[in-house]
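In the form predicted alone, a lone chain appears below as structure tokens.
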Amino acid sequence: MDNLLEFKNVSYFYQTKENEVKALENVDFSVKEKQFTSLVGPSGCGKTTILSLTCGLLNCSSGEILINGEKVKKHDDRIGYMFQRDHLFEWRTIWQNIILGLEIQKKHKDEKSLAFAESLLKKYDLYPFKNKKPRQLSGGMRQRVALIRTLVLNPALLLLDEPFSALDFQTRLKVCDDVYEIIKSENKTALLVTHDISEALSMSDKIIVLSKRPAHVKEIYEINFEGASPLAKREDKDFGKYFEMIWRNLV
């Protein structure tokens, strides 16, 4: 597989009233096509900053970030972003929320795009709720809608910024399975930021461990568990061993 995303010696610093703060220092990693990669690290180390740099919301101070060998740009349509909360508009139906990105990109009358949106709703059991409002859905279903809204735009790379953090534990386990299945089924490449080591282990092909600020890549783990789903992977005999190694790297 070829590299889809590449961070090449990326540093980022920002100015406060008092001084200059270095958030990232020579961050270097890659994500291959169709790979599910997670970023873990101490709180405040710059994980979300990496996502913001990846999608062009911030510009790196030095180094470069490439997608398919080309530099990322602001509002890069090759990238989809899924936030901590679903950000569904309560006054719009599920269908109207799903096609919001198409409206913004002036594609809401494109028959091929609309047919793709409808096919995703059917494929992932949300079509019966097409004309419902978000408040009528469970938390897990809302997250599926948010993911499908992102997938409708057919991005090459999905950025997931702690998308399960607002859910209770039992719902979180189920939604992890759902989101993982959708991403793998659609052959998407994903970069997840999470504080939850177990979550990262259960979903990822690769885990990148960051140091405290200014963050650099401390360790990279290639993960290959038995089991088809995140929930099943938690039962793998090596799960605890990997958890301890990563946890020790974070403290």
The other form holds:
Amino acid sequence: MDNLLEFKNVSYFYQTKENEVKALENVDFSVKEKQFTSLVGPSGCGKTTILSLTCGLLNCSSGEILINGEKVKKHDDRIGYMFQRDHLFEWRTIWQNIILGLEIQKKHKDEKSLAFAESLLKKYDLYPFKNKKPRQLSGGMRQRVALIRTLVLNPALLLLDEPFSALDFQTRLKVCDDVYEIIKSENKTALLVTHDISEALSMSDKIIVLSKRPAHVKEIYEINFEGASPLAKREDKDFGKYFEMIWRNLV
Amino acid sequence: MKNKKKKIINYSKARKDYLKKIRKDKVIVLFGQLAIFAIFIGLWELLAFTGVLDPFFFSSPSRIVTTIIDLAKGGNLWIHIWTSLYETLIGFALATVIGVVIAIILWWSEKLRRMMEPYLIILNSLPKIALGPMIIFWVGSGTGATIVMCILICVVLTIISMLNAFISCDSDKLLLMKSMHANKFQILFKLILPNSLPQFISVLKINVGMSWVGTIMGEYLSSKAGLGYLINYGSQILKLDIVMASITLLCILAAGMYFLVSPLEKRYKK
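Write the structure block of the form predicted in complex with its partner chain for the protein whose form predicted alone appears above.
Below: every chain and molecule of the assembly, starting with the one above.
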């Protein structure tokens, strides 16, 4: 498998009125195609900054970020972003929310894109809710809609910024399973930012542990748990061992 | 209909009691509202009739009704009502449109917004009536001056409220739009404007009241027709019945306009 995303010695500074803050220092890692990678680290260490740099919303101060060997651009079509909350627009129906990105990119009349959107809705049991408003859906369904809204644009790399943290624990486990299944069955590469070690362990093929600010890569773990879903992976005999190793690395 | 009957039969006692209580509360509130009105009018009429309140200074409900009928018979009442109504409607509409457009411009440019901030604060705290004499010099007396006064009173509030709504939009929603490569026009039309609809409706509701304030102020300043003019005229010739009759009509018109705007809110919430 080839590397889809590469961070090569990336540093990032940002300016405040008081001083210059070093957020990232020589961050170096790669994400292989179709791999599910998680970034864990102490809160405020710069995890979200890494996502913003990846999708070109910020520019790195030094080093380079490559996607498929090419430098990341400002409006990079190869990247999809999923947020902490679903951010569905309440004034739009589920269908209108899903094609929001297509509308923005003027692809909403492209039959192929629309057919793809519709197939995703059908595949993930949301088709009957097509004409409903977001408030008529449960938290888990809303998060699925948010993921489909991102997938409709067919990105090669999905950035997930703590997408489950706004959900209650039970919904969270279920949505985790759903999102994992969708990402795997659509053959997507994903980079998840989370502060929840067990969530990272249950979903990832690789976990990158970051240090506190200025963040650098402290440790990288390749994970290979048995089980088809995140929930099943939590039963793996090594789950606890890895959890403890990462926890020790974080504190 | 059949369905409805079936449902009622299936309700538990607790559910029936609960629904009954809601209906009962609604009736009590409505009854209370009507009672307050009836007691107020009745007491006023009684006190005026018995001479406790001097009808010359306080008028009375019956005298107000008679005055309105007399004015209507004279034919001028409709001119006064129509003048005030169209001044208010034009002022209301123009202030809302101008206010929203300026708010959009200030949202668009952060630097311009920061430059304009102190002026907006000053304009907001300035009593607009102070500009009255200047308005008459600029646009002449009459309808034009009244509409300008109406706009001045509503527009600053509209700008401030709408701008606040625009800039308080969730930053992650903005990030979502940017991550989908939306340009500023798309962010405005697909996110900022629809997201601010609830605030827009509340601005409309506030502007209904404020535009009437503007109209009456404008008509006090200089006018030859309108309910404000009628109030002024009534007080000058010491016919306070005319003043009270005009105020009553104003209440009815303002309430009517408010009830025309408020269904928008319910429609949005559906």
